[in-house]
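Heads up, the chain below is alone and in the form predicted alone; it's given as structure tokens.
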Amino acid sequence: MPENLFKVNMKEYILPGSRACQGCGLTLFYRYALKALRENTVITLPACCLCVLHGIYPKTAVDIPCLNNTFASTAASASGIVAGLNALNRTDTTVVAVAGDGSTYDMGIQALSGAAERGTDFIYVCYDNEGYMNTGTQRSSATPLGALTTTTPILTKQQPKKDFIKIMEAHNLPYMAAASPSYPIDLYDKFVKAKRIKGTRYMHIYVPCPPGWMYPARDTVRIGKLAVETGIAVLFEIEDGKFRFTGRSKTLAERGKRLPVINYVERQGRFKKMNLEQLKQFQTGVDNKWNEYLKMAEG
């Protein structure tokens, strides 16, 4: 059972109206991660679409200190601040840094691998809506084979999705999660631990996106569930080297029955021009990295 299902904080941080599209799912897990976090926290984040939900100055809809930078700095933004808080001896201060796939997987790699291998003490939060949504739907290294986007708009994207989970395992964190919106119990859980936790821990959420996915807003939680469901989004944690299944994912790992992805992509847009070959790419992709977390999780 969830650590925290009968004690989840009931204070909200979001206020009522923000400029975040309906049905985001980055408000949803936004509202549960700000529950776990708690006062004390101080966040910074790039241009986004996270920045759109703040609001602009000198109006908010987060009741959480925030800063803004550049696309490529939210990880040196946060060390600077967490230098900043120790200067001060503000130890009891968490600083996390949200930013979205393309901030992270592309412009902000460098400045992140960089915290990430000094071990400077901060959350890095990615949610991964699989493109630069904010700006018009442009790809990223995140955006799935066979996806439509506005610089995809002929042939789809024609390579994979970059395996940054891989990428931020290499640097040997004493905290790593993966979690979805749509299991918001599991998602809060593994912010409240990762709050307790020293050094670089990196949290990457699946993030569903009506506009960009091309699916009705209403349909959202729906879609996160699916992710789940065919393996291709999975709920995991890694402490000290240690991976191990978490919440859905750990009962489809033990039971051996996801859905094929044809499932979870014919119920959005944006594969509408995807062939047969790259579902069959997309298909296999998804069992491979499965079958290696199958091998992760017995040790």
Second form
Amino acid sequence: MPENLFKVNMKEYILPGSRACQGCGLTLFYRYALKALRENTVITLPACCLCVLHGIYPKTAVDIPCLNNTFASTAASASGIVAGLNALNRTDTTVVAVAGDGSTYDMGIQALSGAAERGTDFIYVCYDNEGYMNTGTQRSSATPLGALTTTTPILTKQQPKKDFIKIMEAHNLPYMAAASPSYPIDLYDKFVKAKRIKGTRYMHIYVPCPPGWMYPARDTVRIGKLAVETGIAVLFEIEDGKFRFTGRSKTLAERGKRLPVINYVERQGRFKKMNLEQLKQFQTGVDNKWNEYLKMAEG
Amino acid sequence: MNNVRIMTGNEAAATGVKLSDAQVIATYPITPQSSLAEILSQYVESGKFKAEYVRVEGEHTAMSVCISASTVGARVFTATSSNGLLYMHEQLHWAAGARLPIVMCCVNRGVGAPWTIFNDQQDSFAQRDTGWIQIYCRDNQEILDTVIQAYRIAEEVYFPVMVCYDGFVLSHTMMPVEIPDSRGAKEFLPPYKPHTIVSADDPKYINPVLLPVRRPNSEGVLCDGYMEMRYKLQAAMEKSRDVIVATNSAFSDAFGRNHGGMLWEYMTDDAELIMTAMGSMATEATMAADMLRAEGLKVGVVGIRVFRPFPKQDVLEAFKKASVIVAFEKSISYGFEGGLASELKAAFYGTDINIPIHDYIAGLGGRDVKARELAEAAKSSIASIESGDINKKTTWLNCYTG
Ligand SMILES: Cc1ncc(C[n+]2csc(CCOP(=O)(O)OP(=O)(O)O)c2C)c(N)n1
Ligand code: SF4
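Previous: the form predicted alone; requested now: the form predicted together with the partner chain:
Up next: the whole complex, starting with the chain shown before.
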């Protein structure tokens, strides 16, 4: 049930002066997520674009308590905050770890898996811009097949994106969800819900990135929508093991028709060297995953 | 009534942690630290000790948990050894840079490759420049007492403190240890007052990106750049010496045991040759000194208790009357010499102390070091000086080098 639009928190937590790029999908997601999380929230984050978005000392553009930690330690840092708050009897605070796909899929996977296995009471958010953007758009294991990055500058990425969501499914969490800032109400509602649930909650947010993906800054929302329309990004939630599509993905699953991935690919410079074979493989991968989700939705 | 019990070094450390009322503990097992993590688990699960115990999936996480829990405002503890300590390296810098009063026991063990589970001090020596205070203990009593002192020092100067003691030699050896009563420990160690906390009540952005230059905040006040923050770290570390000494004195007044502050001396008053070492090998050296004294040689020992901050003024005082120094070290800076010998030479540079310092690398990977062997090494140093080889090159004690 979507939260009543009129109940949306009107307070802004990201103030003017953020250091993110124009048209940054991460900024959009973060804005909506913080509104949903509201006060009594503590954030921890690693080295990534979000760390810079917050601002450079001695100024910050974000009105929320936030602790930086190292690249591999986001979920470990959250574990420490949770343990510290428990020790001080402040268990009402929501602890949220936010990290990019680079630190989540790659270096931070150990700490995240460990914290999830321990059932640490926190929300982990991976904002997925499909590369190491803060360091200049290098490949991560979340980069899709056929994409140009600065470390796959000629041949493009040769491997498909890691199915990280499946790895998180294997942790049997009380709640996990995937959302997109192109569908803000869906995203907002998921964070409202995640805040109410105890235990480890995992949120996967698909955030388009104009400089990294090489498209004009004004197209961020459109690219995000195309990702959903094609089934590359799927809006869903899994609550106590039960999968369900949400929002636009739900409509697509029930009665819509997904667009072919080419509609999404052709708008981004990072795919300009993608060959036909890769395009076919990309489409097949998306179709297979979509069918897997359809089965999961049937139960 | 004195409460004396026979216990291992690891149990002594665990007892110190409990008496210090640590609120968050995060550990990952590694030999020879493991039994310390196990004893603490026993305390916590049996309800004898109220603490949040996070059994993490690796040492990098153990230190990350300590960092964040400490930033929330909790008193934290962890312990490790060897490769576990090396695995934490990134977080050791982070903890010190964030000026967090974390206390960690390093149960000293050699590092791989090749694997060894046995004792030397290469692990903590390799962390010398991370910004941690390092204290080396000579026996189990000192371990217990130093853990309690470490929290008081750490929370006064906002530096993390590494309490180092030799694996197996102390960690697994039973010795009588007097346990302070918990009221006394509480009086000695007031509750932790954090300087900056991350709290839902007060939005702050902690440990952000800094630029090289000083920059104004939104009120126009010029704030530190990265380099000013590093300067403050160094200045505070230098000042921490006085706090370490004062804490040792206060502990001695409260509990009647004086562990020597920055260093301790044994029969140095008239000593011509002074042996020096850190940790249990320094205790061993006192026995060697007794043997040499029985032979009529004027020999004493200086045990270096605090390696960082390096006790510069204290060593000038302690060694000023000696005519030769023999350093025994369980670590080495590859390509040069033992680190303690280097530090002493650096400390004496430009002063009127200009005496030979002979460096012996000993006991690596658990190689046994007997008092008799230390005594023989000291005699061989005397012999080489008499034969004109004043600045003898680094010697590998008890090691086949042919
Ligand atoms: C141990 C370590 N290795 C490398 C880096 C350099 N580094 C900083 S941010 C970053 C990439 C971050 O990528 P991601 O997590 O995807 O976030 P994004 O920059 O895309 O927001 C890297 C590699 C680091 N900070 N620490
Ligand atoms: S590089 Fe991409 S993710 Fe990073 S701030 Fe810019 S637009 Fe946002």
